[in-house]
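Next up: just one chain, as structure tokens, the form predicted on its own.
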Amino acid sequence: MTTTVSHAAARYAAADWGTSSFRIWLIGETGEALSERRSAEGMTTAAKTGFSPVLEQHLEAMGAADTLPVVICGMAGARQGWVEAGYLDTPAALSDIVRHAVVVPDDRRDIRILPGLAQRDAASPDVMRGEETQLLGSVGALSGTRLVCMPGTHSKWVRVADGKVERFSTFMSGELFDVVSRHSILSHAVADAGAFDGTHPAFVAAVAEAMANPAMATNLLFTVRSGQLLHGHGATEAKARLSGLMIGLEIAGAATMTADAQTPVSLVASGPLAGLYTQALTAAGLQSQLVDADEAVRDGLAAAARALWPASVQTLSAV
């Protein structure tokens, strides 16, 4: 996908380089996105074709100057990526992420890759790469303690206090939902299911059941099939129940990260997941504030750019 306008006033480019996706924006002098391009040239593809050619192809298509600086987050900094940008150990201040940005050798441009975060606790080791930039953009300037939920294939839940990441946990909810719904006995129950959202009664009820009794997780999952066989539940109802159980189990686990049920939750999401998680958090009795995931990553990259190149982008507001 490409969106292009006049961008002679671009101050820097910001890129989010995922495993299977690539997004880049040219950012203007007041923080506005002047141009945007998206493609499937994630790390897996770029590792074969070359990271620099992919980046330069998109910059050229947007008419970027040869010396325009670029700030990048995501898998370009992985061990298998362009230049390894390591991990910043937690607990860590979000503001420290920029100080550990790695320079990519380049004859023309100043290119920086932001590091990920690592939790090296032997009992609960964990890593994130890319989500730290969403954190920087969504809660980096906020005070107080909050949980941040970033749904996805591997959902991240993060406890942040006054701009410092204290701990985080990764939940494989999205991947498990895909595996179970495609490659287990439950695939028969959800075959030909239609669309549903977070208001579906089966979804809401399943979230509550999983929250109330997470120790019965595998039994609850089987009821998706047995409920259909014995009570005639339709495929859409079955799929909504499966989704609710998976997300409810995730929330039950994440709730152990704080002893205070009143701790606010910042939900960084977009698309269908935003609606599902908003309703699930409500069903779980948690108050949440939705932050658009795309805006969060752009705001995080903007914060990094202001710190990296203060002389040239000091006038920039948040993207």
Contents of the next structure:
There are 2 protein chains.
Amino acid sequence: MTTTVSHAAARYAAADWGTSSFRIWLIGETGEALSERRSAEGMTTAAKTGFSPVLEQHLEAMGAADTLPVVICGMAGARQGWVEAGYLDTPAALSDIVRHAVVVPDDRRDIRILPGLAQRDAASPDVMRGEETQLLGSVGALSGTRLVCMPGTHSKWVRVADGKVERFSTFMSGELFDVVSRHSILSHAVADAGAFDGTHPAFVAAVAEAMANPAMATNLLFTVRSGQLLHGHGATEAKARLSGLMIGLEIAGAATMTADAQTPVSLVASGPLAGLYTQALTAAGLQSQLVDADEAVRDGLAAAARALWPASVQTLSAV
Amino acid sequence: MTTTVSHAAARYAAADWGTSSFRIWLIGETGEALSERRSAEGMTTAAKTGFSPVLEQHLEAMGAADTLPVVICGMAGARQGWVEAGYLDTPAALSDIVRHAVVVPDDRRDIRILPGLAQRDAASPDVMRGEETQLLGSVGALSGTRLVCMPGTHSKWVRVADGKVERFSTFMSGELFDVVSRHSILSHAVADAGAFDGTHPAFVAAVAEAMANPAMATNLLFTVRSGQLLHGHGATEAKARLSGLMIGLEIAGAATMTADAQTPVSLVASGPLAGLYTQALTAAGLQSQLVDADEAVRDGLAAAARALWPASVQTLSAV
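For comparison with the form predicted on its own, please write out the form predicted in complex with a further copy of the same chain.
All chains and molecules follow, beginning with the one already shown.
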């Protein structure tokens, strides 16, 4: 994975350009990642410094050729991003995403940004940008109907049937957890909390409570504080409970997206959230299969690259 | 309502000492408010400057006698307040509150702080401090079973039967509305919103949506943003929707406190919240009767004063 190797063997670069993070890989002829770089130069930063300088600096650091093509997903395609890539409307075949990619004007390289997905119905307007590429990479080629859970700041739950996104819902669970932990009266309750995982009894109990009575959500949140006040619960317990309530409430809502509890759930996640959601889904009686989110986005970008540049990518892969 | 009048006729002073606000009234022999002062010297401020100086400064400004007794409710009785007044455990007769008042050591005056209420069961721990006095003043003498809705930063819903508090639940609606409006991605959606009231169509619709599907609460919150993005909704509409979602979710939860939709609801509120909740309760099919929150706390403090000092208050009232 040295610069020399990457430079020679890379067929294209793939970038996941989020709001606050930037990740790029050089991809070789068989689809393997030859080199990876990550930084905090997300859309918010790049909108000030310029997108092209950020991209070129990372490509140069990895020894990429001047003409290496680049495929990008994420917020770089937002209106406030580099070049607006718009939205593909649901229901949408994941394989169609690439046909709506926009070309970034550039003197040397072929740079494409993938579009997001939009659900425009009046009752449930929703958008995603970046997750569509994870979907393409994780479930785009699978048959049958499944729910895909993509936890994060704004968790997405997606119903996919035979490679087509039927509908999806964004839940603000991650951001609410963060905002409530930092800015509400519960900030005192969770201050100095230690680490916990999905097996923590307070987490497990909270998932069940929120699922059993979602209408009481904002009351259950208050019990994080009152439980500490009256029952002496500790900070770690409070934080685990707060996390479990947010995730349990999300799963209660997501469960309404299918009438069939046997619908398989693909959990596209990495890091600590993967463990928390795996436990929470099990507690909710849902079968889930974990797909690494990093692999999913890389696989989605690779699928897009194969469709965008069949001559240089697929042919070379066959060598 | 001049200082001269107050000074002569006052039988006691009554103070509602909250976290961030302080209100005090001089009360005459028939229970009428002779004088009123309000300030931002709530518990948070007074804990630094001292509680006694704040109280004495306001009493002096109103021309109160040096020996005028004072009855106080609210956060002045919290652990981090002036003198801890503890909690009366539920189920609790509202008339019992006064028997658990604590005496503040003072050389000249008889100063009492009323206790809060605590619900100590493991599943639904909850506390209130200040609202118990509003309950005493508004429904303490009424027979029958009713729900009392007390909206605010931490809304309280209380089931009261024949003057006894059976159970209650705190909902973080007001604080969540505030925190989400200021610190989440929705802050952009509601920035520069104009005024709205409970008849705004976006408010009415949001109440209904949250009540119909409370499990989707954190998704419905996200639609405040996605509705703006995809359907061009304005900031005032977004803010009205956010408010309606929080209140609708609260009512959906509170409705689980009674099996009987015919249970009357007393709405103890003042200011804009009185209008919003009146409309929301009507939309939810609940009959509500509005009680002014200011009058309720003053009447509750008056009831406490009559019980605390029957000789000086009740006898004088009979003159």
